[in-house]
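So this first bit is one chain, no partners, the form predicted alone, shown in structure tokens.
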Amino acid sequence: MSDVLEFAGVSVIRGGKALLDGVDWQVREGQRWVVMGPNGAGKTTLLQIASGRMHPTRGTAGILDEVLGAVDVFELRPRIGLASAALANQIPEDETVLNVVLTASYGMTGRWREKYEKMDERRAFRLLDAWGVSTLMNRRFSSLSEGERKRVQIARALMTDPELLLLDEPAAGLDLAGREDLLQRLGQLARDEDAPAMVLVTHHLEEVPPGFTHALLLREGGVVAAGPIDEVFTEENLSNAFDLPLSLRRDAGRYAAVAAARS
């Protein structure tokens, strides 16, 4: 297996504050990573670097055998699938669902005068169908429910058959039914041997899909623990990351945590 991501001493400094502080991290082909930590831990900053949308202040960030600062990021980004609220906010309100997925082929968020092949349209439809939203293909993206929008975003992120898939809080804002439907689909994708390496950012253990293999815990820009998910998700590590004594439960590949009972 080769490295998909390789961070060595990666730091990001803004306004004298370290958003990331000396992060060492490797993601290899076939791995499915969860990145967790409290607000301000550096999760979003980490994902921005991994997607080629931010450069580190110090250290080296390797992405798909390229090094940030020594590669044209506009050639690199089509190899990376990204689903995030920030990207969704760039989509024009009147854009159709089919075009939201289709325009990923050119790295655009709205259709203009570019031409697409029939094979591109068929691929976009198949992805929408796989994520249960093909019947919405002619609807405006802005008219969808939050759960529908999340699934369309993931279909879009997969449009270019990426080598790396980055998901920024994909279950955020969903009700219980929407969350469980999405996590089930993400679990199926995680178990697909042909799927790209995956990195999913979340605040909540309950939003970790089954089938994910590794975890990275962050706190105040630094790494608390990283490695195989069962070794990282322990009561001690989680309590350290969130600065709160936690009781951990695992059932059928899903995790949950609550504050430990006071003695």
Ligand SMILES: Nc1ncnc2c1ncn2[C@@H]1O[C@H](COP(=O)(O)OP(=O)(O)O)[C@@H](O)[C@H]1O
Given for the second form:
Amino acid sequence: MSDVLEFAGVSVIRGGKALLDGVDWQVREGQRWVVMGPNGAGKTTLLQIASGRMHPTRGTAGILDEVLGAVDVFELRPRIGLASAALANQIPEDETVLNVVLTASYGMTGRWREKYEKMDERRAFRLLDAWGVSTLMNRRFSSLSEGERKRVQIARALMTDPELLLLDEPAAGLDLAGREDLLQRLGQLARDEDAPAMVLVTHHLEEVPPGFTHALLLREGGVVAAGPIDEVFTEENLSNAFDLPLSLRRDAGRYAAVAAARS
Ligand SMILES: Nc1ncnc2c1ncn2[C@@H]1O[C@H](COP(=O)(O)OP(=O)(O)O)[C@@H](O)[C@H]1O
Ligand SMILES: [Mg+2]
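How about the form predicted together with the named molecule, since we already have the form predicted alone?
Okay, now the whole complex, with that chain kicking things off.
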């Protein structure tokens, strides 16, 4: 079985503070992971490493059977699809929706003089269509609603047919209908056997799409629990990660948590 991610003792130290602290984590083909933890727990930092955009201060990060530090990250990055707020912020004001998806083939965020094949354009269109936003292809990305933008970003992340898909808080800022629509689409992708391995970051249990198989709980850069989702999402583990007694509900593959009633 090949390894998608193999982190051993991964630490990231900045200004004397451990943003990640000795993280051991394995992601295998076909798995769909949720990474959860409170604000500042190190989730985005973890994805920065998983996407080959940051190196650990200590420890080793294996990505798609390569080791970070011993591989050309520019060869590695097209094999990984990433959707994050930081990446979206790099998209130029006047970029069209079609170009936002198309430029992913070159690992760029703004179209310059590259020539794209008809085949690339067809693929970009098909992805926009699959995510329900193909009618917007000639609109400026900056003119879209938050929900539309999120779907365009996921289409972009899938453009290179990646082996690993990383989504950093894909449902952040969406209204209820937008969130539910996105989670349903992500749930379909999660159940698709041909879809890449997936890692989705969130700090809301309600934003976990159905069909996700594994979970990693982070607190202050350290792993609280990791493994099959039903073993990790327990009241004890979640209360520990969020430092608050929580009461957990699970219904039809979806989760919800509220503060436990004080006795
Ligand atoms: N370059 C940096 N230098 C110092 N602290 C940082 C740096 N980048 C992030 N942090 C801090 O590290 C912690 C973890 O950040 P992050 O990975 O973004 O957390 P999360 O995505 O879980 O909210 C936060 O407290 C953040 O303020
Ligand atoms: Mg974050």
